[in-house]
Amino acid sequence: MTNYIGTATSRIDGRAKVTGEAKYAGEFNITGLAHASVVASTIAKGRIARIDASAALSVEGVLDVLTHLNRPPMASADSAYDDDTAPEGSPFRPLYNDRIWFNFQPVALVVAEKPEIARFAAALVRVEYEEQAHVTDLHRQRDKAFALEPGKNHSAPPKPRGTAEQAFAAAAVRHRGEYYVPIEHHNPIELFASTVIFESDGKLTVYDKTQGVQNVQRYLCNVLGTEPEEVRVMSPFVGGAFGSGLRPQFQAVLAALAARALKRSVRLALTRQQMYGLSYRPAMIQQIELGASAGGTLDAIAHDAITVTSQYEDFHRQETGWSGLLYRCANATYAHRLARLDLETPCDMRAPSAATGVYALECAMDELAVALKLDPLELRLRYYSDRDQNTDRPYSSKSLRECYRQGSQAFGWDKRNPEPRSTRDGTELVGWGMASGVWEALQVPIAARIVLTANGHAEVSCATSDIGTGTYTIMAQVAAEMLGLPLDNVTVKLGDSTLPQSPVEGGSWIAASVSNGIATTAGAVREELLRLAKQMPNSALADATADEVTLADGMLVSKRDATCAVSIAEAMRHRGVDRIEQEKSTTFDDDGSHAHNTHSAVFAEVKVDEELGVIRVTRVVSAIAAGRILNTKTARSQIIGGVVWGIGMALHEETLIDHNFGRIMNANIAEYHVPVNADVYDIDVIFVDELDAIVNPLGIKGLGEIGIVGVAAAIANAIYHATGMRVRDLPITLDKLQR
């Protein structure tokens, strides 16, 4: 049988990863490879007055030290440094001039025969600065933040609804709270690295850690002033990125500059500390006000956010409008302001805006439930919205009610005592909390190529990336099912800029996009096979149309009569065809009549030591509605990973900056805390069946982001239930419970 979609299939790249066969960007070797090391700024704002590289250049094995004074030519126009995901503004240009925008900014690059020599010599480079006053504290800049225009674009706050001011005045119960999320850094396992192979003809082959090889390829061509055929970017395996690899990072262009300067191959691998100079989830202050009637109708919502951006770009996402997708309310206002700090530009981190915006919203909803003396789940069911109120559209599918039902049943929510501090387990206070989750079901134009050979083997290729989410596997599954072949007969190629067009891998859009892209191309293969089969003498499919046949078990089979079939191999060999090659582009016809989203219901149990304040998340149930699930095994892994990250967001993660120096104090994974095995207990994942014939032909929605959304809020709400103390600023550490 060739039914693979929806099965628990092990990763086809798993063996390569666990045996070390899989190579990452910093592991491609070539004879004569040189190694580079970054010299980073120690100030947050100012200019470079002088660089003395003499001591570094005197070290045996050092090949060169590149600075803004001697690096190869680079483009001068801002537009050359734009990429597919760049926000408005003037993108950062590494080693371009003497301007210092942020701490950890690269100011020089040492290139040597060995990595150890490069790192040692980098420590010998002396840089003198003209330092300027800086600000890196969001709270100091909140009053200077500038507003975004509501409804201007997808990332702006939604337009207001109704008359919120009057509704608040008339509300029987009002809640107002301020919620804070700190800067968080991605910290993927694989460090950012680029290995640039300088070919004999001067062309560059770049192995880069990225979520978009074609994005990086276009960026490098623009910055270096080269033709597209002169730069090839490859990224066959990525050890996690979570948004940090959406934009080309500075190590790629620095390594390419060094390769061109020396006319030899160069590798630049960043240190863990230097990774903190790349990207981060922006800090944000959110104020939410809710107005409700005594009978439990939601009458008004006001959601305001202030988020961080850099001095040179305007990065923002839509933080405030998620309530319009979840809760019925006729009156709502939204506002979003940006505060400029002397930091690098933020970037997307898993579920950008939803992880943070929904955290504040769902904590506020819990506080409203307490004020109304309503069960938090009952409150959400009363306010349930069947339409996207921001755009006044129905959903292509929304099974959130069923998520509530199945999740609460599996968790045992009906046994919850509503009184805070009412349940104990020895010396620990036990709390139960819940939250809703929502994310966008996005999809993007994409192209896929299929090469089918007469021996029944198919090669499927697309330039998309696999950042560890299982893209190799789901591409193989979809191709195997659509072509009627065994899974072992399908080979997948991805992560190469020369392959068919793909956007960056992000936003949970690749699984749906590439799967439907493969289905489109497989349809073209099927049509070509039918054309060949019809030319066979006494063909059983002589009168069949393309819509009337399917591929199964190596056969082209009539849907009307399974006995009418032609072997794929026979059809190709009869006409002397060794291979069929088809490449098709797929777009998604969206007339805008429906909203497309994924949803979740998260239930969490915490246990808090009454004397010490130590918090344990002992149980989480996450019920997910995300359309058709392609692979239940890798999908479950995705959600578990999201839940673990949600635990980190709630209890651990926080980038700490010494604002006197504008310098990150915990730029390492010893002091930047993330959950470890001892912090993770029982996680139960439920996939709620959800048929969606509107979102796309295969009914697929993405899973990468929805797993984290709502988790931090469910934990925060559980901590309140356990202790009776409401902590609104993350992370919730034990000191915040000692009041």
Given for the second form:
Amino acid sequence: MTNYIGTATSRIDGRAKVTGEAKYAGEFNITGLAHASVVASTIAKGRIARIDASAALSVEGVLDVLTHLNRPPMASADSAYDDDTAPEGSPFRPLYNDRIWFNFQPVALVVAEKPEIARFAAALVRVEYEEQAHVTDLHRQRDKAFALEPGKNHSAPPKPRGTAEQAFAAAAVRHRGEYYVPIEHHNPIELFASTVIFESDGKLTVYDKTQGVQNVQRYLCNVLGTEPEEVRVMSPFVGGAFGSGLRPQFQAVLAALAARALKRSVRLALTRQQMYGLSYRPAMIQQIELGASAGGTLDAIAHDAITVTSQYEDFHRQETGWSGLLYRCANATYAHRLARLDLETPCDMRAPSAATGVYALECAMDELAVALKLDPLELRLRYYSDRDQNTDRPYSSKSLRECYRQGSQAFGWDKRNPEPRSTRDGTELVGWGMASGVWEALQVPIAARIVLTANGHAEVSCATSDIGTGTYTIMAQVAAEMLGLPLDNVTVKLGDSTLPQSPVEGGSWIAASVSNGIATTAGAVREELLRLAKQMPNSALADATADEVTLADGMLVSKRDATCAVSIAEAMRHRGVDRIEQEKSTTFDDDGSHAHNTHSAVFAEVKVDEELGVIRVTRVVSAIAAGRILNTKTARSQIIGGVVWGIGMALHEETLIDHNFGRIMNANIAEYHVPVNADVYDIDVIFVDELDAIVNPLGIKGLGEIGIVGVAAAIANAIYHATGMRVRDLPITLDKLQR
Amino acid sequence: MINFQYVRATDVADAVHRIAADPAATFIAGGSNLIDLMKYDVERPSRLIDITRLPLKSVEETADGGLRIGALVSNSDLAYHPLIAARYPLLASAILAGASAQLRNMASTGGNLLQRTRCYYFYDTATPCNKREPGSGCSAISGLNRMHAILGTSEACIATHPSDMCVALAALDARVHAAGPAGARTIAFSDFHRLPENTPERDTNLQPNEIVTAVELPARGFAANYTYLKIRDRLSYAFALVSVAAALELQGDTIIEARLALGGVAHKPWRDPTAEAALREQAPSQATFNRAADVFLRDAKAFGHNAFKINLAHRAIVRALIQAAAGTPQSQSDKKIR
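We have the form predicted alone; now please give the form predicted in complex with its partner chain.
Whole complex next, starting from this chain.
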């Protein structure tokens, strides 16, 4: 039997991707396809006074200009615009009325025979606005921030515990710091696009860039007022999304509206600049206070966050709760407030809330270590907790201590001179910093279908997405292993709303969910095969039960006695069965007795030119504990990507808003900086063995998010160690290091 | 993006004739800046006159020991040209500090001279910008100006010239050859780019009906003591916050000739004869370099976000001069600053 789970298997879709055979949402063609181009708002707040589309309409090849005045009917109730990941509020509706909520909001859609004509004509649409005073500066709104009641898709911070105020008063050492993270945009390389095929019967087939085809399908049906069978959404390949494709985005609605208005197939691809009107990671101001004894206990934590939301929805994540979770500490308080700005609603971005919340916590911990004259790693070991501190329960598994051990050893942490500015390399100051990372091991109900044919081929399908993470490949690996087939004999189908149920792909929950889902379904296939095998004359498995057999190398084999085996093909042929099809839903029972989390220990080396402040992150070691690793190759890529993003978060990323205009000014990837190759030196990824028999049957925890958590803090802490300067607002650009 | 016509020029005379016939037309060579600007509706040419087939692609030695670089020599070809690498390594280094390999393959010598500012507001037609729309106002002065100029600014414009190559050309005292309806002429590099004053819409003194045909380098190449030091927000593929082209000629322990040009600080590559004079006849030392930097930046003025640039420029000048004097120029591939 061949093991596929846990191996370094290359992507099964890799060849299709590098040869261009893999088609993305904006690449599906059909005869008669029309092309749309968005006219975007140039103000942050107000009303559309007048739209003059006459010049655009007079261009040859222009089919129509849709605005709020002439668009096809759309639902009027907020509930129709709800979706699986929507926060509370009144969701944005493109072209619904004359109201402007944010800059880059679509105000008109030009549809033409060719994309060039659409884009040209879009430049000719004249829009007059009645402008209203706007505010886009979080710092200006911080005094107006408000606390939010728990509600749908967001929870309140954990309950405070102990008596933090008294503990702070009694603490030998107190550290208090304010940490700032700016707005960041996702910037997947694939532009957001939808191709809507208007079928002959009026049904819509929508190729959309999304992390959840069924979420988009339900949303479009509700918004357009159609029956479920009238809309099919597909997304076979996604060129990165990072959370930006969790909610249905406006290009899908606009393209569908245009298709229905024109009774014609329509494609809409947004420009990079227009994508800055989709969503973002909210800026946040965080205050953390830590109180500790000289003897090595952490006695009190207070974490207060203010984050950005829009005027029409309450986007809220659990930034502060991570602080009380991670370390042994009897007293903790949390506060989370929202500040409304005239921007679109934020959404999840890689490790939402943890990338930012843990950044602040782990910088604060470093500052506490300095105050206590303790090694930062030693501090974390002293505060180590084997129980989830927020809910006081054990973890299904927690191998963070092993992450610290293996990570620090690979990095050479024991050679660190604790004194800031103590290590030099010529003109550069050298700094070493570290941080912990934590994320949730989530799993969600999912369904998977397997069709096994007598020729030894299986097709496994689920409506989930592969947003570049390698879902196709791990689905094939799990199915091949569970069915005892060669990997090449497994075909994977995903990204189609007609396939078995899947939630959106996000939160690092799909790997665990879909793998266990496939295992469940494979179990049903095995049972069916056993039923057939038993019916064969003189069956070697006549007395076997389903639990006692396994599938390997095209055989149904007894686990007790490998000589008791029946050929799958023969069993099927004997009963005249040429295919076995099983579809099973899998749910994950969680009795609440254990916390499910992934962990990381990140060690970073920076070199900082002392005079000029130029920073190089010359080395990062990331040790990860995330349960069973399905594919060490794609998993490593995931973590490297997270570390690179962490470098960007620490040093580069910042959405620049001109608050006079309430407008993002660096809305392109030349001026919105992310790391380039030159910024990335050595990244060493270590997967710590972590067996977890509790979290789910396969022991998988997922690792899409954990790679970024802690990285920015490790780098910020390394910069402090190098320079003696503590920069608490990201990104740490060289001007912030000038003395 | 606005529709346009496309024509191909057959020779320089044809190009000049075509541009004279249509004042709203523009030349296109590599297009690495122009196409972006057209997509953003900032440039709206009626017609693109493609000059990529003109015979301006050679690098030739001149009678006085210099080089004449055709306007269509790509940035990549120029950076790796053996004569440039051997005699003008400052120019090669500056080119390799800019953009990416792909862009340098497309970008031409003449086009590099004519690239436009990266000021956010210039690129966004939703905001006022005097350079894009004269008289509409400067949004950067009271807005996001971290990237903006500290020298030679005006109330109308605080944009910077984005080129790296031009900073080296300024330091090397290059001359620009242009052709127009009245014939050919030569423009000293320091006279080529303009300060914004009240006409920020004009970046250069090239007339609208003229075409750049070549850039000429004088014999003096400073191949022994030079550096191009570029300070930016990431280690590659970002415009300069401050860049310094420094070139020295030493005789024993005395600087007999000094060139100092800065990028990222002004509407044009910025040179200062007084600062260079402060280096001449001096021994290379930290004190000498500090004095020169003081002089260079004596009129520097910041606008808020870019206040750090004055101090940064000072330190970068000193560092660059140390590198140049020591004969240890900054590598553009090893990102550690020497």
